[in-house]
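Presented as structure tokens, the chain that follows is alone, the form predicted alone.
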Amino acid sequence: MKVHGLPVKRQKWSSDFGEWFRDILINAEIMDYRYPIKGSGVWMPYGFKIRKNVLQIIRDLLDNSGHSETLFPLLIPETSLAQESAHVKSFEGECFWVTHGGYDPLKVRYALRPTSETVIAPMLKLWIRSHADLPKKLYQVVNVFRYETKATRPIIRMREVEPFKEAHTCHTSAEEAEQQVNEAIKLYKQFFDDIGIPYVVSRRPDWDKFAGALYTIAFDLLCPDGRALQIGTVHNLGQNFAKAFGITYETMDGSQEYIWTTSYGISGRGIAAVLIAHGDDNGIVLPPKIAPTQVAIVPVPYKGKEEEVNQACADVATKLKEANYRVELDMRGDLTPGNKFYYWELRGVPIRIEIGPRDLANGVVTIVRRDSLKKQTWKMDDVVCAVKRFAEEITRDLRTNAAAWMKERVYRVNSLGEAKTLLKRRAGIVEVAWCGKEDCGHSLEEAVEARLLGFPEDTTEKVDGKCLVCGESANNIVRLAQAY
């Protein structure tokens, strides 16, 4: 079968994830990665609708928690980027630079934003005068550019990262900034829970934190190939950027103090996570809330019954649209019903309704759930209630099944040998005892040939064991995984 001229073949979600993901993006018309600049891709109309629906969820969460959406420039003067030394040192090898305006060399180079702390800071200095201006919570959805030297992958590892949702907040005290970090973590948990994405939340080790931050909290998803994918980060920036850019406020007693800031971001990986977590060998599986098409209606006509079947399908489509469902009535005459089934399965449409002459005679519809591909018949008059029920069940089951799949692949082990064996075959995320010392952390990464993700952000677990590297008492459980 071909879809829009592209050959379609069933890929193995679990056994050949890399090829599955690349093929699904183009065959399901999500992203075309064949743009003639490495690390850039084009969001196709169907993919852009998914993107829009996912971003609307995070926008609503931020808007309803006191954040204001804004938009800052793309270009950052090199002089601004250089003001925070740890930050520029981290990003200097990843920046794309604008060096000329027309034929004339620029006196000061401009970086295409790799992230926006240094483009926002000069404006905060102008906007913040006193404690009355705080707290300030801003966010934007933009593209960022990073000269990625590793192998690029569609959505997962790009040179033009789009979309990139980043929030930036300003506060009067360290305590208030810490509260904001906790709020950001809670918001991200709500976001990922809403779209059924399982995750672990870890505090990154100091050598792997965001440049210029006091510490970094990260959300990681486990992919079918056993690699961890970072899907969100939250940073407590302390006063580092405030001091670098001289951003102060007047306190209630009239003195001047530096502000405290945080930042947190989710990139296009948040969209990729939906495709990855709920996919299968037939294509993607979309939660109803973000599916561009929630219900696809396919007539299954029989010779001499075409008109009656098509009219019944049109009537059902009208009912569902009046109930505010996003519906596609597939009346294409050049495809068989079987080809149409595959077309909508590939695109992850949560619910498919089939109506044939027998259904019509019995006053029923056949409803197919995309996640399980199970069929049920329902009275035609009850179709709106049926779709509501199935949408709720699919949403719940996608979340439950994805979480169970990932939980089964988090291992607690007591030896380096066992950890290395599991990680070498990409079995999942491995947790071990660690003393917390940086030298032991690096040695641990080298010994098991994997990345140290960090230690659980919200754990109250008492660690009773020895560090697997030095043998001293462990004060943390640390996670390791092969990672993107």
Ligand code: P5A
Second form
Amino acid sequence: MKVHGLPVKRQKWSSDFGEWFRDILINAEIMDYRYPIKGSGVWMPYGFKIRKNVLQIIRDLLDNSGHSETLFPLLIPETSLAQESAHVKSFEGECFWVTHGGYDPLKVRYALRPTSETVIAPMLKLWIRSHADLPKKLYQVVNVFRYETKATRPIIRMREVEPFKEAHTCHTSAEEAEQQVNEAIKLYKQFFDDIGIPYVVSRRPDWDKFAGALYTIAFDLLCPDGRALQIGTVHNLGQNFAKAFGITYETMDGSQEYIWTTSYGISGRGIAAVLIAHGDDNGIVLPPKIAPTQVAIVPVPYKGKEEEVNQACADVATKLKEANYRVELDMRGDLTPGNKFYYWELRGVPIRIEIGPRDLANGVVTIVRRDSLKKQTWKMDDVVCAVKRFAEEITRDLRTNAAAWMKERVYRVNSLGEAKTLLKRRAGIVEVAWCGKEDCGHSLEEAVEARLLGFPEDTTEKVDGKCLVCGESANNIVRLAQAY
Ligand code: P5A
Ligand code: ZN
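Could I see the form predicted together with the named molecule next, after the form predicted alone?
Zooming out: every chain and molecule, the one shown earlier first.
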């Protein structure tokens, strides 16, 4: 079978994850990465539907927690980008620059936004007058552009990053900004929990924080190849951008103060994470909430019984649609039932219903769960109840299994040798004691040839250990991993 001119390969999720991911995007018709610009891809119709459902979850979460959706321009004058010194230093080498309008060189060149702090700041300066204007919580869903020099990968490391969901908030005090950071962490936890994605939350070391931030909290997912993927970040920006752009507000007692800001973002990696965390050797597996098709109905006809079987399938489809499920009745005449099973499995449709003459005679349907591939028969009259129940079970089991898989791959060790061995064979995430000194952190990264993800932000556990580098007492655990 060929899809879109590419041979269908069956790389294994379990043994050849990188290839699996690349192939599955094309084979399941999610993203075509053959566009003639490196780092740009095309969301295909099926992928676009998944993208739309995932976006809806984020929009709902943000809309229901006091954020307002907006849309800011794509172009940033270099003069704006340059206003916050740490920010410009980190991002100017990553920008795509617009230098001409037609034949005319521009006096001030424009950057395609690599992120929007410096797009939003000049407008906040105009909008924020007094404490009554605060807090302010905005977000937008856009594409951002980063001239990534590391190997690009579809969805995971794009140069045109899309959909980029970025929130920007403004506050009257440091405490309120910190509270917002915690609120954002909670929102992102809810988002990932909703689609069953496991994560660890870590405070990035100072040298790896977002440029212009006081500190950065990051969500990381462990991929089947043992590498960590950063799937979302929350930044406390303190007053850095407020000071750089002169954004002040009038306090209750009439004085002028700089505002405090935060920003947080999730990219298409939020979608990639679903494919990565739940996929298997047969394809992708989608949680019902975001599956474009939740139930695929496949008739298994037998000579002479075609009409009855097809009619029963149509009746079941109608019932399920009336109960608001997204249903596909697969009546394609040119495919065998086997081909159809393969087709829907590859695309991760959570529930498949098969009806054959024997089912019909017994007044039942055969229901197959995509996650476990287990088959069960169910009374045809109760099909709506069955689908409801299976959808709930699949949602729960996907989350539980993915979380268990990741948890098994978090190791706590107390020697550099052990850490190095585990990380070398990409066993997962390794936790060690660290004194917190930057020098020791760098030495640690060098010694084990991996990245420091940071301090756990999802536990308050203290340890009674010794820094593996300098031997001084260390109460903090730090996470290390090979990272994307
Ligand atoms: C927060 C939103 C920011 O840009 N400004 C607005 C802040 N943070 S970030 O960490 O730089 O990016 C947010 C998340 O985007 C993902 N990401 C990418 N995804 C795909 N391709 C890329 N090239 C890429 N770069 C960053 C990461 O998940 C990151 O956490
Ligand atoms: Zn140390």
